[in-house]
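A single chain comes next, written as structure tokens; it is the form predicted on its own.
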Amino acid sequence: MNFLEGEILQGQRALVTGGSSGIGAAVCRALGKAGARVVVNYLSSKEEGEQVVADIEAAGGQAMAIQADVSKEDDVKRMFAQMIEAWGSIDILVANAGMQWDGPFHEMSLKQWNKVLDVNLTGQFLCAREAVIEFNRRGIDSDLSCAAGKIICMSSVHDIIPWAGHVNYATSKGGVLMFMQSLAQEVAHNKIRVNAISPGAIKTPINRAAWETPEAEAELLKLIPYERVGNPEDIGRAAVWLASDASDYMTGTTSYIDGGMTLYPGFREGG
């Protein structure tokens, strides 16, 4: 079967952090459409959620909206708690949810850089720890997947592209890196797949002003030598292939989607 024809991830139990728009939404709707039930994480907007859950239903999938603060031990623990009970476990978690809180970093304050790191760091670790938790308790169901579990963790190309005027999320991304990696190293001899995505530039309400404008695309395609600026479904097809058995091989690894983006694109004309 072509990998972009039928439900690749039927039966699977799905979790998206940060599920409710941009690149977490879109994901939500590419597991769906694969054949997952999704678990459509928020944190504010319960209308979102509940809109991204209808667009599953609609296009013939199961989904359900669950509140949770990822940077909440208590919040992350009640969310896991409450998809096992509804669906009996979860097999992929797209650790996804994600923040910026900018500035000069002589200007940046604590509580700037706690909360990025809280939510973009410490937040991957709960979630993960909590899906390890359960692939481990459950082990392999080999009529769903020939791994026990996969892990996507959601990066960003500035995990190696520094960005001035945003140390504390590049820190946060660097972190990921290196979490993911041992991470998997950790547990993939218990069949535990973990990968990341590290979209580039992607046309999400988030960056608008990067690319809304005919100008501004312009000069953020600078940036780009593909030549577009992505689309969320690039980084939602992304996600339904990693966590299928036809990149069971594949763990430990960061899938850049960003147009060539981490190329270095300055030196295109000989540097």
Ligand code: NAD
The other form holds:
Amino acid sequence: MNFLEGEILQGQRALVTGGSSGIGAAVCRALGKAGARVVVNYLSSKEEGEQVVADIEAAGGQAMAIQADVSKEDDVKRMFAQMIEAWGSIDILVANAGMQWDGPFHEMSLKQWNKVLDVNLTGQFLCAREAVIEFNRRGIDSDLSCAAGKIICMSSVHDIIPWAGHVNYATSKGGVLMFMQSLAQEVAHNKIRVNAISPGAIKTPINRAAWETPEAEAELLKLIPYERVGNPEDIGRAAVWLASDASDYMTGTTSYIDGGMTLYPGFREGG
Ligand code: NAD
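Moving from the form predicted on its own to the form predicted in complex with the named molecule:
So here's everything in the complex, that chain up top.
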């Protein structure tokens, strides 16, 4: 049996924010296939959320969709309460919801800055705080996992690669890096593991313009030594492993899943 399917997360309860599209949807499906029950959080499209639930159920898994805006404290508290009411607790949080609102720095409005920070960074804080409270309340259930809980922060290669024209986004992801490490340090003694995934270029709605035409994709490939654009499933598989006891000694780390984008591709021929 493929170790990422079937049993590795059997009985565990996962919540994936922004789970109704792109990377989040692939993470939901992968966790479901690995035996976890999955809350598919969506912001506005109930249909998309329900479609991911249907996909998981068609593959033999269990899931439910819950609406919440991760940047709103009341929404986040309500979402966790709904999940815990229905399934008793939470074992895995994938804080994946994110957005871009790009623009030249000198034209960037305060609204544009705050919105991206609110969703990409404060949203991770609000969700991780609820998860930590519940992990601490419940402690370790050794029938399910040797950890009391696992948090996976969806970051980006732009937590270390500066990105002109996207200063708000890169700042939010740089914040996620230090948020993840500081939280991991604080809660490790409670047997809570906190790690991040930093995807490179993955084909999803967030970056459609970067891959949708052959010309755009050719430009993008210049930045990827492995010479292919990533798929959401590349990230889904990593999330399963990070959520499972197979990665039990790992906390406070970032996995760059990027086809080598962070390897300074310009130096392959230059330098
Ligand atoms: P996407 O646009 O398909 O997914 C983002 C999801 O977040 C959507 O489902 C959206 O509805 C949700 N969302 C946005 N604001 C929200 C809010 N306030 N509350 C709840 N949900 C909200 O794009 P994606 O590529 O799948 O992005 C997922 C994550 O991966 C993001 O954090 C993004 O920054 C990160 N990422 C993506 C790439 C890539 O190349 N696609 C690369 C690096 C990092």
